[in-house]
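One chain is shown next in C-alpha cells, namely the form predicted on its own.
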Amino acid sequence: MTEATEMGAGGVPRVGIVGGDGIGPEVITQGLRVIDAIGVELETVDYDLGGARYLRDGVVLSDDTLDEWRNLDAIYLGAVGTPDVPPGVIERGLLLKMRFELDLYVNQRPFVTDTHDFVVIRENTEGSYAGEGGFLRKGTPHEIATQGSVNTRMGAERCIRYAFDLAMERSKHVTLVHKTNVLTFSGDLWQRAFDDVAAEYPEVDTAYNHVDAACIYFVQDPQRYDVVVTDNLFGDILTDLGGAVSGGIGLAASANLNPSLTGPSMFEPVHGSAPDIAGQNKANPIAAIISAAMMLRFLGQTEAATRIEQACHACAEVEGSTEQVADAVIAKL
C-alpha cells in the first residue's frame, strides 16, 4: 500500500476502535494483540457503534462522533450488523456515511496466495452507491424505481491515479475493469480518465477487461493481474469473488482510504459480524490482523506491517480458536 503519511518520532497514532457486533470485538482484540506484540504503540479510543447500539438507543453514527474522528489518524473496525436491524440501516447510516463524510475514496483489497498476488482498487464514494434515484407511484401496479450511477471525472481520476502510484511500487501493471460496451457514458468517462493518467506513467503497462470477463479471469487466471482499478459496484462484486478464490471471504482484509489525509482512513476485515458463532472463540482473526497491518503501513510503520503480513500468510492454514490463531501469528513475528 502506498504510504500516505509518516508518523513523527514523538507522534503516537490516535486510532478509533469500533469492535462493533458479533465476532467483531473478538477479532479486533487479536489484531490489537499482534500490534502490541510487534512493539508499535497506539493511542486508542473506543467507540460503541453497530447494530447492538442502534437497537439500544437508536444511534447509528452521530455528527459529534464524526467530528471526533476527523482528529484521528485511523479507524480500526471489526464488523457491524445484527439480524434484528433492518437491512440498510447500518450500511447507509454508518459505513456509507463514514465513506462519504470522511472522503474514504479508495477501497483497497489485497489477494495473496501461493499462486497469485494482486490488489483491487475500488472507487469508494460514487457510482451506484451515491444514492441517486427514487420512486414514482410506489406501491402501485405502475411503480417505477430509478437508481442512478454518479461518476465524476475527479472521482474516477483520483482513484485511477492511486492505482498507478501503487503499481509503481509493485509489478507496474494496471488493469481497468468496467463495461464500456454497454455503459457508454460512465464507461467512457472512466476509459478516458484511465488513458489520460496512463500517459503520465509510461513505465506502467495497462490492460482493459469487461467486468464479466474479469469474473472468469479471477477464477481461471488471477496471475494475469497486478493492480485492478474499477468503479464502486463492480469493485464490490469483484472483491468478494477475489476473496473466494484467495482462501475464502473470512481471510479478506480491506482498507478504506483517504490518501489526501483530510481525515482518518478506516481498516476492517470484510467477513461480517457472523452472529451465529459470536462469543464462541471460533472466528478466524487473520483478516482483522492483515487489516491491522494495512493500517500500520498507511501510518508509516512499513517494517512492522511487512512482518505481520508475512506471519499471517505463514499461518493461513493454521486451525484453532480465535486466540490460538493469533498466538500462531505472534509466534511467527
Ligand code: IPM
Second form
Amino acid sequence: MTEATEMGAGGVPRVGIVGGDGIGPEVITQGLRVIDAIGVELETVDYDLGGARYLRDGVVLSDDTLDEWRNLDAIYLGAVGTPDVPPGVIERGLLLKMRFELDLYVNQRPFVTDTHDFVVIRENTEGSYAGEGGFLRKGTPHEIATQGSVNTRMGAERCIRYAFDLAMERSKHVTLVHKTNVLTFSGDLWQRAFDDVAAEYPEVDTAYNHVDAACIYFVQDPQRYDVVVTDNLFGDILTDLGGAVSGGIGLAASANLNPSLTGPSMFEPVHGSAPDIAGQNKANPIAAIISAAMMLRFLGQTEAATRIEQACHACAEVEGSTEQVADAVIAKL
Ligand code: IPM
Ligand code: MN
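Shown: the form predicted on its own; wanted: the form predicted in complex with the ligand:
Next comes the full complex, this chain leading.
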C-alpha cells in the first residue's frame, strides 16, 4: 500500500472513530486496544454516527462533519446500519457518501489463509452504486425502476492502475473479473482500460475471469489469484465469498483508500453490524483488528502493521469472547 506522508500535529496521526451500530463499537474497541498494545500513538476523535444516531435526531452525516474529516489522517469504522431504519438511508447517506465524497476509490480486501493469499481491489465510487436511475409511475401496475451502472474510463483506470502497482509488490499477477460477454458496454470499457494499463507493466502477468466463473474459482482454486480487480457490485459480492472461503466473514478486513492522499482513507471490517449478536461480547474482532493494521500500514507504521497481521493470522482459529480473541492477538504480538 502507498504510504501517507504527512501526519497530524507532532507526527501523531489524527484518526476519526466511528464505532457505529450493533457489534461495530465492540470490535473497534478491541482494534484500538491492539494498536495501543503495540505502542503506536494515535489522536482519536469520536463520531457518534449510524442508525441509532439517525433514529435519535435524524442526523446521518452532515457536511460540517465531512469537512472536519477532510483534515484527518484516517477514519476507523466498525459497522453501520440498524434493522429499524429503512434500507439505504444509512448505507447511502453515511457509508457511500463517505466513499464518494472523500474519493475513496479503491476498496482493498485481502484474503489470507494457510493455503492462499490474494487481495481483491474493488472499484469503490462508481458502477451500480453511483445512484443513477429512478422510478416512473411508482406504485402503479405499470411501474418502472431503472438502476444504471456508471463506469468512467478514469474511474476504472485509476483502480486498475492501483491493482497493478500492488501486484508489483506481490506476486506480479492481476486478474480482471467482469462479465464482458453480457455487459458489452461497461465490460468493454473495463477490458480496454485493463489492457492499456497492463501494457505499462510488462512484468505483470494477467488473466480474465467472468464473474460467475470467478465464484467457482474462489471456492475451488483460490490459489490461482494474487490481485483481483473488479467493479463495485461484483467486488461487493465476491468479497463476501472471499471471506467465506478464508475463515469466515469474521476475519475479512478492508481499506477504503484515497491513494492520491487528498484526504483521509477509511478502514473497516467487511462484516455488518450483526444486530442479532450485538452487546453479547460474541463478535469476532479479528476483521476489525486486521483493518486497524491496514490503517497503520497506510499511516507508515509498516512494522507494527505486519506484526498485528501475523498475530491475527496465528489467532484465526481462536474461539472465545470478543475480548478474549483480542487478548490472544495481543499475547502473540
Ligand atoms: C460492504 C457493505 C456495503 C457495500 C453496504 C453496507 C452498503 O456490504 O462494505 O461490502 O455494499 O459496499
Ligand atoms: Mn458487502
